[in-house]
Each structure stands twice: as C-alpha cells, then as structure tokens.
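Quick heads-up: it's one chain on its own, the form predicted on its own, in structure tokens.
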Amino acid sequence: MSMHMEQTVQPPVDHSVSYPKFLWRALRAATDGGPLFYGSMTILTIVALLGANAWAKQVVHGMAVTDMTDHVSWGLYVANFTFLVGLAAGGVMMVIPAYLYRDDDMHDVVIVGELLAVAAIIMAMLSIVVDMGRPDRLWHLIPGIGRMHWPISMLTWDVIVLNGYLLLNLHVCGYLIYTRWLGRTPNPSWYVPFVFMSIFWAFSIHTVTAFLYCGLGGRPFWNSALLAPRFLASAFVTGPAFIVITLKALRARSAFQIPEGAIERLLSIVRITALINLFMAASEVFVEFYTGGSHTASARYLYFGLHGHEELVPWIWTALGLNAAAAVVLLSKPLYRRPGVLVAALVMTFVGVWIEKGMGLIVPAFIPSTLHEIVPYVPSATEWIVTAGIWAFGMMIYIVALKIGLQAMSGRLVRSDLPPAVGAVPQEAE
C-alpha cells in the first residue's frame, strides 16, 4: 500500500535535472570533513601518489625493477590480489542475514559491506593490472577486436565474474543511495534481485579465483580440492573483521547509529570461520607433511625452509601465531568484551589471513621451479610501494563512498526542494 501511494501521489522525476544536482550534492558531501578526514586523506593520496609514480617506473623500466623472474613469476601484485578478492567476497556476509534472514539490525548497515566489497574488487583488479608487463594489451581480452578464450581459459572466467561482482555492488549501491537522495523509497524490483544474484556472484569470484590455481598441474603446492574453501572461510573471516573495525570506527566519529546486534552478528561470524580456517589449514599440513613424497618440496620450504633458503618461514608462522592468537581472543569472553582488545584480535586475524592467503599461498607454488630450482624471492622496495599505493587509493575510494552512502541512508542527503517529513525516508522495503 506504500509502495501504491509512493508511486502515484509523487510527481515523475526528471532525471536529466536530478542526476547532475546529485552528483554535485554527492561531490560535496564527499569532501566536507573535519581536521581528522582532511588528514587522513591527505596521507592516503600521499601514499596514492607515490605508488602511482612507481608503478610509471615500473611501466617504463619494466617489470626488472620487481624482484620476480621466470622462476618465481607472480609475487607481492598477485598475493595481493588473492587476498582483496577475499575481501570482496566477505562483504556478502552482510548481504545474506538482511535480506535472506530479514536481520533488522543488518538491514541499517548492509551497505557498509556493499561499498567495502567495491572499493575490494577496485583494488583487486589494479594488482593485476600492476602486475601486467604490458597493461596497455588488455585490448586482447575485449570480444570482437581480440581473442578471451572464453569459456576455455579460466582466466576469462575471473576476468567476467570480478566485473559481473563489480558491476552488481554498484548497482545496487547506487540505486539506492540515489533513491534516498529523491526522497523515495527504493523498489524492491530494482534491486533485491540483483541483490540477491550479488550473493551467488561473491561466492563465485573467490572460487573461480581457487580454481586459477589449483587447475594448475605443474604447480603441486596449489592442487588441492580444498583451496576453494579455504578460500570462502578466509574470506568470510577477513570480511566481517574489517567491517566490524569500520562499524566502531563510525560508531565513535559518526553520529550514524549503528545497532549491537549487527556487530554481535559479525563477530559470530569471525568466530566460526576463524576456528574452520585454522582447521583446513592443519588439515593441508597433515596431507603435505604425513604423506610425503617429492611434493612437498613447497610445504617444507614455506613451513621449515629448504636447503638453506628459508625466507618464507618467518612469515608463514608469524601468520599462523597472529590467527591462533586472534581465535584465543574471540572465543573468550573476558578479552573479547573489552574494546581494544577486540580490535586488537580483529587486525591480528585480517593481517594473518593477508600473509597466509598471500606470500603464504602465492610464492611457494613456484619454489622449487618445475626445473627443482631454489630461486628465493623477496619483494622489492618498487612492489611494496606500488601495493600500499594501491590499498591507499582503495581506502580512500571507501571513505568517499561511505561519507556519501551513510550521509543518503540517514536522510542527511537529499534534494533541497523536498519538505523536512519527506526527507526523513523509511528503511528499504523488504
């Protein structure tokens, strides 16, 4: 009956007027703030700038100011790029109770995971273009002008489900942050189906994303039939970590209200799939280690060292001491009630997941070559900037849009011919 009376009682919008003066609204929202947002952003585009001017290095002196070679040809860019998608993917986890669920509490915050999985799949897909010798041939991949080998490589398959998972959030996001915006309230038909088709998608990107590597033959470390899941747990860990660290944040610099029971549903959900993270991860270890056999070379390199190299050791057991640690702290009660505790435990697991799905997962599949080579591998100076450039760029992608989104969600941004009743806008229908 609402839904009648929005639609008939309310004039037709003219959307060649509405769209500039909301893009101009939005701008502006955007970048008003106060001394601490003008800092942190001023840092982030510091840190943006100096990545963008490596990566020119790189582009112009070529990929030999990286410390791959054709023994070890993904490193940091790729390790990187694992993890994001992850990242993407564990926004779901807040999609799935408010709409599957019907979670009021979720429902007031959903698109807080929405934008984080955008400004994910952004900073994902500009690893991989960084880690391109030659990124200006990506007009190879574009049906009709070159080849994608579709369905045939599944290159393509992760090329078209990270953009299909792209394109979707910011469907969805803008629609209804847009909407908010005329005073309106959403349509479901506009957006719980692609909503709900986004659920699939997340599912499908960090998969898909498994599959790359573990349809790899020549690379024995990658060929298991666990890794998609492993994949999905940590995903599904790092995901809601990182949301419930930004839903503090805004509870305490923000005057947008934040329910409990969204944090306590998060944090159920961190507990979990932190514990089944952990499991898959000594379940590996068993095979690799109990079984033996010439393939695992890449296990004992990765866990113990190899001939003497052993520079992944350090970061595989400072992984896997960060995420027992953070488990310890989630599962008691009396540690995990306290507040920088608990985000103490929330950034231990998200930067041990980061080693253990990046370094952790990436390099050792190539040591030892398929030629039984050590060739060692540690980042470069050029890698290590060009990957804080991009998780700066990242980061201030998703302070932008969650300025713009909470400010529209709480009917702080609307147009300014509307009447004060019209601008307090209901939740989104269901």
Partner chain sequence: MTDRKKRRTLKILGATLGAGAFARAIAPLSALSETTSMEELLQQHYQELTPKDLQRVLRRLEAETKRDYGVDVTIEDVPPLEGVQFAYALNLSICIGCRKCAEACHEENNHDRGTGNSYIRVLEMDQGSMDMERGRTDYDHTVPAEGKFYMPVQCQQCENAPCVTVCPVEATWQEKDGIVVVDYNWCIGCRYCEAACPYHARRFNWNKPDVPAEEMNPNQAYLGNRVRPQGVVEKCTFCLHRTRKGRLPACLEACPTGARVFGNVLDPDSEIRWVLENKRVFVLKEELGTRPRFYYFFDE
Given for the second form:
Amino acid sequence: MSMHMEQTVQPPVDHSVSYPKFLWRALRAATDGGPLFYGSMTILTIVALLGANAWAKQVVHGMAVTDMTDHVSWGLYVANFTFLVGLAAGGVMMVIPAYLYRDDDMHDVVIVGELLAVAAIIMAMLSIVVDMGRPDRLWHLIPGIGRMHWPISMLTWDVIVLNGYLLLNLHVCGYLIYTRWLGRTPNPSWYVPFVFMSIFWAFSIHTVTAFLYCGLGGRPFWNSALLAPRFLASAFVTGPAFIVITLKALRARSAFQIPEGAIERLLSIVRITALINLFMAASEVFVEFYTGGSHTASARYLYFGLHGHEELVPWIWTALGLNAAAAVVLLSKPLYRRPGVLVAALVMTFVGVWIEKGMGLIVPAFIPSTLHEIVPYVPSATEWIVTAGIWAFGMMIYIVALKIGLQAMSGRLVRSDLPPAVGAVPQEAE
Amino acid sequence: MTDRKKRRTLKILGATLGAGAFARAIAPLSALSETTSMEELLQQHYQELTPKDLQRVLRRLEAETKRDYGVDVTIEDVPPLEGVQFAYALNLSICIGCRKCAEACHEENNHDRGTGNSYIRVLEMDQGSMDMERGRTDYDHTVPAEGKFYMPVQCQQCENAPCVTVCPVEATWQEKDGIVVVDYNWCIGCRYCEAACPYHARRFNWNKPDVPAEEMNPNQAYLGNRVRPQGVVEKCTFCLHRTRKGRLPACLEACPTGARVFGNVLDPDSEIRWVLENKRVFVLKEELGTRPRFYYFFDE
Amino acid sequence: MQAVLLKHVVQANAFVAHVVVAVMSVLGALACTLGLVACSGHVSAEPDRAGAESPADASRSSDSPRYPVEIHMPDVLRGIRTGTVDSLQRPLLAPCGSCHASGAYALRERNDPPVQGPHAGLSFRHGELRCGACHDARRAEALHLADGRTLPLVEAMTLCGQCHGTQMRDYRHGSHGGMSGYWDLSRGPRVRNHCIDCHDPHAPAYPRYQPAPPPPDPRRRPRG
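Beyond the form predicted on its own, can we have the form predicted in complex with the partner chain?
In what comes next, the whole complex appears, and the chain from above leads the way.
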C-alpha cells in the first residue's frame, strides 16, 4: 500500500478521542504479562522505592549521608550520570544504520534503541536531581521564571540538550507507536526530520557532557581535548552492547522477530568502538605518564596509587581488564560463537566502561584536590541504594516502553475497530 | 472475561499498593515542610529583589535564625563601596603557619562547628619548592618548622572566576568591588563551582551548620557570614560584612605577624598598593588565567 | 614558651635590666602569639606621631579627615609591673626612676652572672649586641642611638629601625606587624603592634609554638 493511497482512503480521526483511548490501551498492554514480568517488576519496584526512600532521607538530613566531601565534591551520582548520558547517546547507533543507510533489519527494531535512549536520559536526569543539594530549587534553572546562565555555563547547555534529546525521542517513539495503533502508515514528514535531528542531538548530548568536565582548567585530569571523543567512543560501545543484550533477551523470552542482521551490525559497531576506546585510553595514559609532573598526580593515583592511597587502583585495572578481554572475545569468531560467551563479553565491556567513565573518570579528577590533598572517596550505602533505585526505575520504564513499542510496531497493538494482525500477543518482554 | 476482570482487580490493587509504598518511601520529605516556608521556596534572586522585598527577606532570615539557633542576629544587606576594589596580599616570609587566620575565619563566619570548617587552609611547604603536591595541611607540630614555609590559601576572588562562569543559575557573581559572592537562597547545590575552582576555595553545606548560640557572631550580612542553609555552596567573601564598612577582615586581624595586607587597590596611598608596586608579588596558578586579587610575596 | 626562652639566659654584665624582666613577664613569647586581637584589648590610646589627625565624619573622600593609626604602647616602655592592679584591673606600673632614682646605673657585660632581683630571668639573645649598645648608661628610662643621641624608652621603635631598616620600611607600609581596626581610615582608627609586642628586644627571634589544630578529616564529619 502506498502512502498516497492510504492517505486518500483513511477517514479523518478525532485525536482528542482516540489519543486518550490509545493511552488507556497502552497502559493495559504495558501492565499485562506473565509471572516473569510481574516478578521482575515487583523486584524493580522494591529497589526503586528503597532508592526513593534513601534519597528522601538524604534531602532531609543533608548530603553528609554521602561520602562526598569538599575535596571530592562529585561522586557516584555524577559518575553514573556521565555513563547514562553515554548509554542514551549510544542508542543512536541503531538509528544511523536504520535511517541513514536504510538497513531494513535495523529498521524493524530501531525503536529498541530509541526507547533505551528515553529510559537512559530519564535515569541521567534523576542522577543529577539526586546530586543536587537543593532539589526544591530546580525551578531556578527554568528560563523565564528562574535564571538560566546560558550560554555561559556548560551545565545549562547540558540541561537543554538532555531535555531536547528526551523530547525528540519521546516524539519519534510516541508518534510511531500511536500511528501504528491507529493502523496507519506514519507520515515521514512528521518524524523523519526529528530522527535526523536526534542523530545530531545524540552526539551533542555526550559532547556537551564532556565539555562540562574538560573545560575546567583547574582539573588537569579532565582538561584534555580527547575527553569528548573518548566519551563518544565509549558511548558507542555501551549503547549497542546493551541493545544487543536486550535483543538477545527478547529473542529468548518473547515472540518478537529479532533479525540476526541487526545484531550482527550492532556487534560490528561494538567491535570497532571498543578498540577505538582502548586506543584513546592508551593515548591518554601515554601522555600522562611520559610527560610526568604534578599534573599527572590524578592518573598516578588512579592507576598506581599515590602516597599510599590506592582506593581506585583495583577499579581501573578491573575496567581495563574487562574492556581488553571483551575486545579480544568480540574479535574472535570461534570465541564469541560459543553460547553465552558473546553476552558475557558484552556485559564485561558494559561494566568496564561503567567503571572507566564513572569511578575512573569523575573521582580521580578530585584526588588529589586542587591544593594537592588526598581525601579518598568510597560511595556510601545511601549513594549505592539511590543509584540502584535510579537503575531499577529506569529499567521499569524501559521494559514497559518496550512492551508497548514492540507490540505496536509488530501490529499487535491496534485499535479494536481494526482487524488484529497475525500472531498472539506476546506474554513477555525481557 | 472473569479472568480479565480478576486481572484488572489485581492490577488496581497493585497500583494502589505501589502508590501507597511510594508515599511511605518519600514520607521523610514531609519534615521539610516544617522548616521551609513557601516564602523561602519562592524567593527571587537577590538581584531581582526590590528594596522592600529585600527587607522582608532579611527580617524573615533573622526570624529563622532565632527559631533554629535561638539567637537574635542582625542580617544586613551591605552593598559594595564606591571607588573601592579590594585586593589582598600575603607575605610568605613572615607567615609562621599558626592557623590563627583559619581559626578566626571559623568563628567570624559562623562556620559549622562539627566539621571545623574554615575558608582558609594553610599549606606547609618545603623551602626551595613551590610544589603543592609536597605540601601538607595536616601538620600538627611547633611552627614554624625548620626548612618549611607556610602558605594560607583562601578564595582568590579571581577577576576571571571559573566558579562564576560555570554556575548554571547565576547564584554566584562578582560584585563591583571584586568580591565573588553567593546568594545562598538561590544556589541549587550542584557543586559545579566546587569542581571548577582551582584553589579549593568553595565549601558545600553537607549538613545544616551547627553553631552554638553563645558562639554565634550576630553581626551578619545577606551575602556574607549569615548562617548558610543546608545544601548550598559558600565561600570566603573577604569578610564583606566588615570590609564594606571599612574594617579589616577577621583573618588579617588574627594574624600575629602581620603577614596579611588588605586594602583598596584604587587608593594610590594604600598599603596594598605599596606592596603590589614594591614587592615582587605572584599569584597562584597564574597559568590558568584566573587573574586572582590575592597576591603572595616573599621579603627579599 | 617562657621556659624555652629562659634556658637561653645570657650572663649580662652591668646591665640594669629594668626593662627586661617586664618584657619577659608582660609580653613574653606567648603574649605575642596571642596576636592583635588580644593586644588591642589593652591598647594605650596614644596617637601615632605619623600624622594622626582627629576623627571626623565617616564619609569617604580623599580630603576627608582621617582617623589615627595608633601604635600600641607596651607597658614595659613605661615601667615595670608591680604585680598589683588598680581599681580598673589594669596592672600597676612602677616607673624606672622609682628604683633607679640616681639616674646612672651599671650596665652588665656578656659574661656576668644572670641578673637577679626584679629583672630576674632575663634572657639575652640579640646577635652580638651588648646591653650598652642600646641602653643609656646614665639614665634608666633612656636608650641611645648608634650616633650617641639619647632616645626616651617610649620611642624604642626608632632604635629598632636603625638596624632593621627593611623591616621598618615594611612596617611603615603596613606589610609587617599585626594590626586591627579599619583599612579605611576615613571610617575608623587602626591600631598597630609595636615591634616589641612580638619581638622581645633582648631575644627578638619570633618564638615557635603549637599552631591551632589542623582541619579535621573531612570524611569524619557527623553524618545525617
């Protein structure tokens, strides 16, 4: 059926009636599932609620419940934020082949990447909210009623690009799902420009987040022009890795058709970006250690320990080991063809980048401090619980959105006055 | 159909349970409603307050201090003086590292007693080296120690201040007398300024400051030494509640050796001008281009 | 700290150490270390000879009258503490002349046994100087400059300055020696420390002492 024909055939729709109906139907689809779905949602809800509770206590008692100090003034929350922005940007690695190169396999499942971006951005924003000393003053950031220090402060850029990226992806996913539910073919002029914008935007969110750090002259560990490229490279490792894990899970646990071509394409992206990421890490390590001097104190602390303090050494070597091992596995067909090995390698590189970009990037910039004092930092129980809560909440959003999105895209979630598509409603997503 | 109905009932039950649990989870937040008034929540930026609004805010803050700390304090708005640009210089040859300045700062500025906070940290360094990495702030022996010199560091009131640049809500800015101030009632507590400052000059209120009533300094300023709220950033203001009334900063008065020189650089007869013109002064981390208003020098 | 200094008592021959014991007991090293805040509490309100003018309105303009810069006058320059206090709890001083009425007295030499009497405990560590280098042998209340001109005890700073020229220059420009009060003299006065507030003239090296406690470990703060 051609676009033109459909538009002439379709009767006009009153969106004010059909959209609420769609939402209601989507809610039902999102909350239907089997024991695995209900079980995992219950566990995630409990973790999310524990996180909310820990955060509420932190707001009341003050951030003294964290292990942060005036010396290490950003910790796990900002580390997690940085990683999640990368995860969100990484989702675009499905959009580029799908739309730019018209990869049909990818086109069928591109919504998995877009929904991951939505979930990851929400998690990233929550990570910032929990890091704020005064979340009650969030409105100070809103232009018009607050005082947004734009364009001078990089943080305001980050607020803009993150919100923009969230809206773009919400619009694209929402529009596609809604039109599928209506039983229509989406009108490209309503979403394709936004898809292309989101590609540009994905690069911008991670570039701006890197600029947040690398523009600070007082923190030599961050003050490197390689930071933004490194951020992008590692983002394009974690995003596709996470999506491949999702696709594998969907294939094992649901009735959705997951084309092998999409997984292969994503794996080749991970393979290359993982190597680029390792190469850039090696470049930075070379410059730090070959140059020497006091500006390398943070790197020395991170990799080898400084003045008897070695808190981060096991973290970073674990990360490097995981990343290197994963890169080897991903490059060796006989290895990754074995059952379970591929997913294990993807999990390894995911965890590796999480450490490298989190504890390995944020914390050492503060150790030693700008007056060269060494105050160690180990996330407190509150920080871990709040972070786990954010991840749990984000995963809830991701699972629910996937259920709605994939059912709609595969024609199983449609208006009741239209004939349902072939196949039963799948019971499980993830 | 009955199965569908049963499922629906279960879903509603689950949603209700979830909502209830969420309410319980964030219940601790209700404690805030007792201490945070709507007026405080909706307060405008300092620079947007009308004189009348400002007076009302000051009286409210005084009442809050009375409520929370049991002390009658005076909180004033102390504007910058015309024709004044402050600068500070510190003579490293005669500083003996006694930390009297840090102690005076702690008391003058109503710092949290629990954390022993102060805007000044004193580095003990090896003579013949300016390598801060070999400095220590935790020395606890008779001073001045053999072969050491001492370098107190506080806010350098940079002309090109990275902390001001990065603030996403303009909660911190440089006043025309050169002092970088914070509107403690506008700061959102993101601590980006703390990350940006190359001099470890900023402090965050990790908890509500604890200041015993009898130790409270009751002469306070809105942009200065009033007790800061929990969850916001603060910094050295060159004691603007004193210096904008012509008085010397507390750290200078506490200095037993006279290592500290403070004044108006626009006054050609001032002590600070004499030091800048006649001593070979330097600034910390000059290569960063922050242009500090805080200078260091050694006697020849 | 007193004890440390006392260890270095030098046999000062023919030195009528009227001033000396007073320095030790009144100021001493510890008193110096208490700094300006403490000193300013018992300032003698003698105007600074360096152009002190009378206070006037506090407006800031270049030709507005200026408040004075006062130099703290240590008791020791006006007499010796008797150990008693007056009705206002101020230490009672006995002028030098009350013992050294005759005017002339014997200055000690370096190898003489330690001084006894009211000036007992005097330590002497001031370079290679002898008592007679500064004290006028003829009058207990007087000092003398290198060129022989006599100088009243209360003008001791002039004597310090004849050798310590760079310090005196820095002092005059406000970059040596503690102070308190106003940086803006159109708004209020300032009080400066006297040389001997911090430097015992007989043992001028600035004493060592225990500093204020180091900043607490930031990770050991009260939580929650």
